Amino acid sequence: MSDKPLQGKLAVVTGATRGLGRAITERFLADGAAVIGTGTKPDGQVPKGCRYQQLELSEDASVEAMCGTIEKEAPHILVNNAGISNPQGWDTLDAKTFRATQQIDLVAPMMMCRAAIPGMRNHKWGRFVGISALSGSYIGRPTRASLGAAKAGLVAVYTSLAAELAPDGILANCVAPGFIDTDVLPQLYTKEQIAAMAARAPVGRLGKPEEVAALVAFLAGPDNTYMTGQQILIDGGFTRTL
């Protein structure tokens, strides 16, 4: 193996200013690939050596932009990672906020994927690396429902992206974190409810967002030749010993 696998390709990261986002962005860096990545704001924090591009998935025009760039740059590699989870229950959740989920976390990155095709294509290799979620595809959870769907979506997407290109040399997979140490969970669950979860899973803490990475650095590298249309778990255990 090299020690710089993804020397000479292009990858487009979502959400790459903070957690899941950032360390894969730094994984793609230190093994050799060049990154564009994304977030919200107009001076956006990448990891040194990034290129960065303001993308708010809620806005039509900002993602048709992402897009152009896309088809512009031909990037060999894209993972659609940012997203947004707006957990409501079932006696306030309503039609706009659900809408609005599906825009993020489905429909801006089915955008993205199809805007990706044509140049992976041309290179006849390419990697798509969807971040989806337990809630959805895995287990129910309260106040999960507008997630759930957009993530069940996501993976949907990316079986049909396996099945249709695989002959063009390219591949697509989904990775489903589980309780992941990043700035999201405190904003989600009490310290309390955080430990519970670490405890809960048969390694005893919570993930890593390295390791995460190192998955989805895997899945989409040269070394994956024949994983696609798959959603890996990556959960200490969590979900299985349900």
The other form holds:
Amino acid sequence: MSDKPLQGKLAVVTGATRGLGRAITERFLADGAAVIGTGTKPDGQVPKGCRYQQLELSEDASVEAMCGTIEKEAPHILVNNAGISNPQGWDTLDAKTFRATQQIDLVAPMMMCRAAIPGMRNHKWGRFVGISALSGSYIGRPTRASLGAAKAGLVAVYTSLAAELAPDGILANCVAPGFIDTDVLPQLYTKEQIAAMAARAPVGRLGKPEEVAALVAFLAGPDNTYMTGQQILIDGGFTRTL
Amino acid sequence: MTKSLSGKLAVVTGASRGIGRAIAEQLLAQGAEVVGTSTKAGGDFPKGCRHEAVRLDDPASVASFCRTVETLAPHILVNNAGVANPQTFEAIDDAEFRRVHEINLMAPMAICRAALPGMKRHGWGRIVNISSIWGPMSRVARSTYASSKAALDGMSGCLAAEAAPHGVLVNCVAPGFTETEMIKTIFPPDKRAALAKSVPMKRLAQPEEIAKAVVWLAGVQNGYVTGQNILVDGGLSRVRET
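Form predicted on its own done; form predicted together with the partner chain now:
Now the full complex is given, and it begins with the chain already shown.
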């Protein structure tokens, strides 16, 4: 195994200022890739050495500008990581929020994937990795109708990418993280809830962002040459066991 | 790169050819000590690979090897060896059904059971069992093989639940059509060309490509993936082109 398996590769990672996206960006940089990371703020802080572009996934103009960058820069790797969960129970679930979630978690990623295809075809090499969710293709959870629909849709988009691009050696897979110890978690859950989640996974702890990043790096890197159209759960055994 | 598996001992069944040999080679390249098995003594093992003759269809031979495994206390176990013998449902021969299950399921179970105490003592372990796409997918005449491999996955999911608290992660890898002697025995060359066309990537896998995924799951990069059955199949299971 090379010390810098991603040397000479350019990656785009959405949501690179924090959490999983930041860990993925750090991992890609350490593996030798150049990275363009996005965040919602004009002056978002990304890891050192990472180029930055502001991206508001809810705004078409911003997504189109990002697609322009992708077309111009022709990344070898695209990681659609940024997303929003917008939890709402069915009694309050409204169409506007539902639509807004689909725009951010599904429509904008689709547009960016489309923009990345010509460059990957030119390179005769490409890796798409989408960050999906346990909610959606795998399990139903209360209040996750919007997220689950969008993420199941994202998986379908990636499977379709896999189908069309496999003959060109371009691989598309999703990673579904379980409960991961990011700065997002305390915003969504109480300390007690987080402790209960950690205990609920058979491994008895939350996942680390670096552990998810390591899986993304495998799927996005030269060691993956035959895995495509898959969704890999990284959840410490949570989903499969009771 | 420092060798990530230095100081780790791995046991790989069926390491003299095909996918198992590629796994043993890659584990050795990453610095692990490897004990491989084959049916006959003195098979064609990779350089530096220790080896043992084990007949997986012979419970006495398996029991003897299990005592060796208990003593070795490997950090990594890959149950790779297996047999496929397609027989249509009405032609299923009970003795052959039992023999295939003995090799593909009973022996891996016994070897996992023998390896678990050592892994618990180490507080670290990785088990990868080679399952099959014949489980998630099906095809005529695969009932004997598919039932043994699906059972192996079911067993692995449960082992994942029991072993996780001890830092032991358990997964399966389901290879798609791979250029091995097994596939050459089952499909004549013209059929293999048709098989390759049926894969979205338009080719069969090389054993090394399956091994990369196995070695990732068996290594230190994997910290939070457990209880999964990972399909490495060139898109076969998830894609239909018409």
